[in-house]
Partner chain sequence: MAYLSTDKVEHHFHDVVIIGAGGAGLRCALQLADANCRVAVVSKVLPTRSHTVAAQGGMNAALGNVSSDHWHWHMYDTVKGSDYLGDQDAIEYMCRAAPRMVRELEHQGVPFSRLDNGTIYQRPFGGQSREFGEGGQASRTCAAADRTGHAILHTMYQQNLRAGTHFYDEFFALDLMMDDNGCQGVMAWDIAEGRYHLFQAKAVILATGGAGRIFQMTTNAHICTGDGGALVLDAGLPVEDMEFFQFHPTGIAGVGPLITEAVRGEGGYLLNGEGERFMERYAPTAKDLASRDVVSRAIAVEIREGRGCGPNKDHILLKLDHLGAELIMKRLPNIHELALRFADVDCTKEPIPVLPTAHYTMGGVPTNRFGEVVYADGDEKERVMESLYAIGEAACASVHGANRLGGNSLLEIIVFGRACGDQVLKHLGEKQYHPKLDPDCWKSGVARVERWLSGAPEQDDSVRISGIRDEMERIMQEHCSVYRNEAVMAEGVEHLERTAASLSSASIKDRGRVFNTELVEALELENLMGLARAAASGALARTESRGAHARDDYPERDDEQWMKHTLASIGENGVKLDYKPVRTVPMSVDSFPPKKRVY
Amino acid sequence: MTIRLSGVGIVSDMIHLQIYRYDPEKGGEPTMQSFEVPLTKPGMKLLDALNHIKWNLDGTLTYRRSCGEGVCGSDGMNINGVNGLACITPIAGLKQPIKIRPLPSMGVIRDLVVDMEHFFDQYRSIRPWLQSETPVPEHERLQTPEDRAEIDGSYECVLCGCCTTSCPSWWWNGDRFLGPAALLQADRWIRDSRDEMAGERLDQLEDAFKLYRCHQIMNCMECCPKDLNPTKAIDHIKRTLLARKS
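Atomic structure of the above chain by itself (the form predicted alone):
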């Protein structure tokens, strides 16, 4: 799959895609629809191909997108069997036909759009904001550089859902197991030296299902588009709970 530049513009090969289609308003079973899209520029991303389909071939194709830079986390989807963000996934190197499906184990609203209400309910349940009993200072709450470094590898999460929906434990127990994304953020606040509710946060997580359904399969780490490690964060929570008992 190459791009050949000529004096009159770009001569491109074609990208072959198979995309999951489902419209509950029309009924029927989901299908995989084939499309061909021209490879129009070097470094073309999968989101560029989806945009070409929607803008030029089939305006009914439905998917989420926003920033296009891997920051908003909107366009999480399953790409050739691996969850990822379409906007930062290069076309080059993807096996064709590129098979695109919605994130697994979530209800499909339409095509590649899934219902993330439960995912965000779980995120909200860990109270992802600073909690403190001391009076609010006149200026910011200070941290040492060492304390600040403790939350590296967790605050960068964009809540795309790729990790959580790649986790078999969440597929089977998603009603009770919080999943990698929520637990990564729980650990972020447990580690934050400015937060004064670490004990209460740990109490909330000490549950056979909320936390301990993680069996370190590590799918979450493998697919995270920000190269974060939720498995490591979950292990830290477990070790912190154990240390508290000793």
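To complete the pair, please output the form predicted in complex with its partner chain; the form predicted alone was given just before.
Lone chain follows.
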């Protein structure tokens, strides 16, 4: 059986995958395991293939997933060397065998599941909530559509970790460099016209490691599943710091 996919010609009826396996209870070194999965529908996504394995071939395959439509950020993984969300990555167009590994440089709990704690700690460290001292008005705060548009391209982040774990600077200095995701959110609050702590936020970021370990490698922007641009946000923070010095 062959299925014709619009725009990509003919794809063979079986998909070949090689998936990183690691079970801490069994011990030993991680291995790559091969699987074959039928291509069941046009537009099939990588998560469909993983689910097929889990539900029909090997129930022990371990990964996170939730919404299945790219908005919850659960299923970030390394797909043929590039980080992405399995649920919105089409099978068509992926070179086979598709090599799937956990997000790079993260502690692996099991198979494709990594420990996200440090990533979320860094997110928390930028105090990602609206801070203002002016008493709130009776009604909503007013914000012009233009001021609101300032945070387009940053508030949409789903905290999947694809960008941060693709960043070589974070691989080397992830203990102190905040990484693209946390810095994108820092910039979101610096840009939000309702937030009154931009100065304090900038003070906190003005640090050789937290911010300035970004060397504009731009892996973050290349791989972001939501097409956001953390490099640009980091650049904006740096320019804002520079501007307030002059």
